[in-house]
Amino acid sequence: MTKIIIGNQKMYMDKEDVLSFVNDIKSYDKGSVPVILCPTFVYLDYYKDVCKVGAQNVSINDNGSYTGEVSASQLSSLGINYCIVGHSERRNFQKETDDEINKKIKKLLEKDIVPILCVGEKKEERDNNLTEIIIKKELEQDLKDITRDNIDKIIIAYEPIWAIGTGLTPTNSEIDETITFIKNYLKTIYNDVNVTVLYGGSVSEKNVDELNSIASVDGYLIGGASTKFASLSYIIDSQK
């Protein structure tokens, strides 16, 4: 199965880096592999003609006096079709709550933008066998009042917090167990719905071939490797 590739480029890359990267990706044959890139807000427009584009965040508000915020309607007006929500870095550094994440998901769905919802556990939580409890709680709160008609419009990204940017990854069996848990839990709640679930956390050209063997994984949410054309193209090529 061809897996979805989503790149979260975070707050990396200056303008010259972006122009070089976009030039490379524009001339590269991605084949039929679904590729979505999520640059910072200031670079969204550079990517629109070369691939599907997502944002890294959205406001809980529709419009108004909210300096520095970007609304779902503004993203929609730019033709943005995807948006990351609930990333652990925002949960940690911006103290983003599950209630706020839930509101953001609803705002995105109102504008037909696909939310990419990140869930995952800390290292001590995994060590104490709390992974499924933590993820279930996040899913319950983040997806509160989301209907059966909308749940399959959402992409879930399982990102163990301790694996993000560390070079560490769970074993294949641990990833498979957790993603299978997420899928089965959502099938139970939403009457046998099939939800797309990605893996994220130090995915790179060095481990993607091994990760590709996990049948339950529908794709990858990639961080640092998505800012390097050589690394990203290798990951995409591995899906062809």
Second form
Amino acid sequence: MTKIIIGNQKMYMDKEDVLSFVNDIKSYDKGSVPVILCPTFVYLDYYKDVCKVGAQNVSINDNGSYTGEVSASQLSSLGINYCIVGHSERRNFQKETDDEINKKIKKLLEKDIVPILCVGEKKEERDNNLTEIIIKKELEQDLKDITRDNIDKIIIAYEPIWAIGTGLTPTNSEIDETITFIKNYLKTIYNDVNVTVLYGGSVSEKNVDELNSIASVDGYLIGGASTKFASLSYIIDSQK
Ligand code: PGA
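Form predicted on its own done; form predicted in complex with ligand PGA now:
Following is the full complex, with the preceding chain placed first.
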């Protein structure tokens, strides 16, 4: 089954790298594989004509004196249709709370921007069998007051924090178990809904063939490997 490929390019790449990357993507045939790339704010416009584009963050506010922030309506005015929320780097470095993540999801939905909500456990939480408890708590708080009408407009990314940027990944059966848990949890809350759930954390051209066999995984959220055209195109080609 073709999986959705989302690239979280974080704060990697300067303008020269971006221009050469965009040029490579422009002349590459993605076939029918859905590809969404999320560069840093300042480069969003460069990607618009070559693929679907997402932002990496959004403000909890609509408009006003919020220096350095970018609103959902500003993203929408640029034709941006996706936005990552609740990434563990923002939860950790910017101390983003579940309440703020919930507000961001609501602001995005108001502007018809698809939130890509990241959830996942720390290593010691997995070691202590707390993965499902942690993820359930995040989902409960981040999706507070989100209705049945809106839930399938959200993409969930399961990203074990210890797998991000480390080259480590859970086993295929651990990934399958956690993704199935997320899907079943949402089905019980939202009356049998089917939500798209991605895996993220050290996905690369080296492990994608093995990960592709996990049927419950609807796609990947890819960090480092999404900034290298050779790696990204290998991953996309593996879906054709
Ligand atoms: P990684 O990052 O692929 O570099 O591990 C994934 C992410 O943070 O979304």
